[in-house]
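As a starting point, one isolated chain is supplied in structure tokens, in the form predicted on its own.
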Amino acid sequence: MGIVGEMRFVGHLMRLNLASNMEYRASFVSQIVGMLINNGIYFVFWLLFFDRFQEVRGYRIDEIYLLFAVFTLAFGMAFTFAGNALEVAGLIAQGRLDYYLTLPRPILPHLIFSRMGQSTVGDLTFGVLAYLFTGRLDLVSIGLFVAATLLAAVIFATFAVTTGALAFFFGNTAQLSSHLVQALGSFALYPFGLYQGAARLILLTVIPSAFIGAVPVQVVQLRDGGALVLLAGVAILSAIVMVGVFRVGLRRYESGSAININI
């Protein structure tokens, strides 16, 4: 019943971010079609170069439009629903976990659901167009996509949030983390066969760029249940590691004595 609760007051949340968004329709609006063209930009880029040339290290247009379906939609679920997960750094150094260390919540869920994004629906958008230009649009090759979508936002998601909490050690790392966020994302996006060595290890173990692009990619593409499985235990590995550096560096948190009014 406990985690029951806890999913509920998680969905509870998101329903009132929602609800706070939708008061200022024209902004939440035109930062949606902003994203959208921005990701567009992006992707015809990759479509005049796919014109030139015909394949890069294994991948032809119809896997970069599955690449691009999996990370923007992955993006747009993480940080649409988790919107307080790229702010973690920041409210840590500003002493501003204060007001969630007084409420009878588990702090962690409460403090990364406790805001929306907002240009991120744009990614999420731009996702489900983008998997629509695949054609694969059978039953099995959705539920494929869904799944390692979901999982590969699940690793999105908490390695902003441990990145974040890197704060409790180090001061403000607000820059770090999201230079370290924008590297797991730049890197994701580049067909996997151009990194080789030492790039390809990191890519799969200290930023795991891998399993949010090349990984889902082959789930999709070839129907490949061990690369879902390995997906699985990466997200749920990576929720660990979560979990265990923000309880540690919680233990070293001092209260910023400042009065913050969340509405």
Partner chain sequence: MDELIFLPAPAAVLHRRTWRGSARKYLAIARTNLLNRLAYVWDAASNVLLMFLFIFIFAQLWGATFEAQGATEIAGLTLTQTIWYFVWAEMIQMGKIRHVRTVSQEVKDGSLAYTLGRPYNYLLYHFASGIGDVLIQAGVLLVAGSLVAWSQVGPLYSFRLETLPVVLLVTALAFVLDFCVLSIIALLAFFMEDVNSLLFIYHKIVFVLGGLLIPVDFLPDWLQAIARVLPFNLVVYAPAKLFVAWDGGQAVFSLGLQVVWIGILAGLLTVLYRYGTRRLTINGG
Given for the second form:
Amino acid sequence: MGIVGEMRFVGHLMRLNLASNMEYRASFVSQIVGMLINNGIYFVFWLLFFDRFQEVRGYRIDEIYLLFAVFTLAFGMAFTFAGNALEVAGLIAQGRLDYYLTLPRPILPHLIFSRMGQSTVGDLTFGVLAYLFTGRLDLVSIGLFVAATLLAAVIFATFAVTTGALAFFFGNTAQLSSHLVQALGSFALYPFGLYQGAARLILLTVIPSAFIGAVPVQVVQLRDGGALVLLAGVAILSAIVMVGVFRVGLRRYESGSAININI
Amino acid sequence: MDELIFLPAPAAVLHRRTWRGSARKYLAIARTNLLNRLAYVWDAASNVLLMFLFIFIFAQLWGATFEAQGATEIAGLTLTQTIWYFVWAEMIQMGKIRHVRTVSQEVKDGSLAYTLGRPYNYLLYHFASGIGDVLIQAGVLLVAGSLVAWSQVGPLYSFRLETLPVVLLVTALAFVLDFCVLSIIALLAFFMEDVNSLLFIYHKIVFVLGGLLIPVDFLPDWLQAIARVLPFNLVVYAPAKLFVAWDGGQAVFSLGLQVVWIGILAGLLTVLYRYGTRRLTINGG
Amino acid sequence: MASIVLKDLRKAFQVKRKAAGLGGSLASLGRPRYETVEAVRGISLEMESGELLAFIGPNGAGKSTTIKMLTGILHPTSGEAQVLGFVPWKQRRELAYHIGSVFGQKPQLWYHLPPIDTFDLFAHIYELDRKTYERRRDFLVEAFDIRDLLEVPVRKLSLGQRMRCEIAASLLHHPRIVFLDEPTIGLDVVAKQQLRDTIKQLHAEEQTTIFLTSHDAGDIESLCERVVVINHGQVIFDDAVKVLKRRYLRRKVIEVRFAEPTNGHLDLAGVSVIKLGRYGAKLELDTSSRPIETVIQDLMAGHSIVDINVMDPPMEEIIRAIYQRDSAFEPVAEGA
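Provide the structure of the form predicted together with the partner chain, given the form predicted on its own shown above.
Now the complete complex, all chains and molecules, led by this one.
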């Protein structure tokens, strides 16, 4: 089975997911609205902030629009499609990999795409809206924005899976893993100019927040092709790290006997 | 550790409903949950991580902002006070009692009906089991947050030790007030399919109007006026502000308001609980 | 041809221990104490293709751990295994095309969707072409009598219905070996028997190799030819079901309730009375000395009966008997 076959399979999984989500349409809609509000509140914070202070380390409200557009769209894409990426630690700890392990599919894509995010559709929507507010509606900008955001989404999702795979080594790390993802996101949502020295180094390596916020913003704002290439390199690298950690971890998988259901 | 203090009382004693008996019961509940909590070292550790993270980011953001303004004070707060304000605020926010999911689930699937027969008050049970969490969580978070704040902006010289009891009291009442709001949201599951969105909205209101993301003093005047009359600032802003900038009059005022709001909300909660459980016993789960 | 070979397979888990009380919690916070628990302690086994083997033992004996190693879910601590010539934990995907598995406690069917959707998904997963898949599906739907369940969301099915759909799903790709881990767990008597009949019929028709675990002696008695009993991670019995039955499953317990009070004594040849009340009795019977049917006939002839219940000895008792036999100085005389 080649790449095309795997893609078709992932496509089928997604259709199935959509069907499963549609079973609960009411909560689906309310979750989306909830997410819109959630992002809106942070946005309101920045509006209030810049209303009073105008500028901080080179960022004005315009940059914030773009930052939010990149961030929420990347987040939305990553976890709407790779819905299980945020659940990896829990799935491992509860022994829920059994299902995937008994089926003849590469486990990582099968696992990651077996669920679709619901509330994250709200982030998708928010991202698109925020981008419209930036007013950069020429084709080059849109092209760069889409490319950079896609790469950021890959980095976001692979980071989530990698931190989730820590559960292979340390038991149930569900909360730790989700907090690490939250850390990745939180740092990304502030102007990168705020961080100096060691913090800057960390955010370019271990917790690669720069690549899901500041760098994509730079790609779009400055039409920086070099930054886009860098972004692609980081995406590939983090995918390699993810596969490696997961492979090693799988040898230590302990299954477990909790009663599971496929929701 | 003195193990004897909290040993369950003999059945005969428990059946007599003494105040000490029931206090002991809820203490035992709190203690078991505290033990349960300790089993999750990683969870505790990861909360610390988040605390480090938030205080660090806030220190950078507000450090840069104070610098850009060239000001030593914004709306009466120094940079040091601002950062320590966030330590206290985040401690409250992250230490919260998290029972909404459990309660709303029990309401929805009808298993609340089974808990009615048990010899304790349902909501007090959740409060007691939550408090176990809060004590550990808040303590650890405070230490973690203080470490970062100290390293970034130095000690909080404006803090007066003699005000601590009152600050702690206002903080405790903030937890109670928050618990009441959360419980009302959870019990609304009697009427709504999904209370998560309400929970969400409450949290987000606290973010801005409660002073979690930005001290109420920094808000534009018109928004400040709104924030100060609503009860949300009593959950985060009031205790955190008193912690960094003591004001006796303000303390008395906040305490009074907290008591009034807790009274109102607790009353509402009781009515809601009675109404809901009656419906449950009449209709079945 | 051997389809499954195990050589001295072992699996150990690290389990965290904590002393009681707050002190214990704090101690384990600082320096957690780990203990090694050996779930499987050197199992060797060979299984021919087409065999129907029961792998039984009490809860926690290591049944599931073994099956999980054979399906490639767990890596063993040491030892070797081959399933259809594959090393499961190294060639997981290749092997997965040829085996099917059902874990009683880990449903594969999507909870909110009807079984047909999971079936379709499995067709994609196993790369079955549409025609073959539909033919196979229709056949299984008949065999398991699940036509009416196909389009009902799984969450609305009963446990027995769900298990029939689970097993049908695991057979869609014509596996050469099927692993069934506790398939009858939680089912009522009727559903259990129905499931056993279907499994038996399928095995007869397709000669699929079936590896079944259970802690229910009834599963083995009505299903299998060969039985392996494990306890504490080791094989303590490996022989034909006939032998197990003759040696250890001879004893049956009969519980009977009468419509009218008895006269205080109950005399039946070859039956010992464990308990006798005015309206009920608990009897024990050695089936090698007397078939159970004749006892029931006698009972019904002499009394008017409200309820009667025949039970196998529990797993623990069979295991105790196996140990006793092994350590006995004098060989136990075998009944005919």
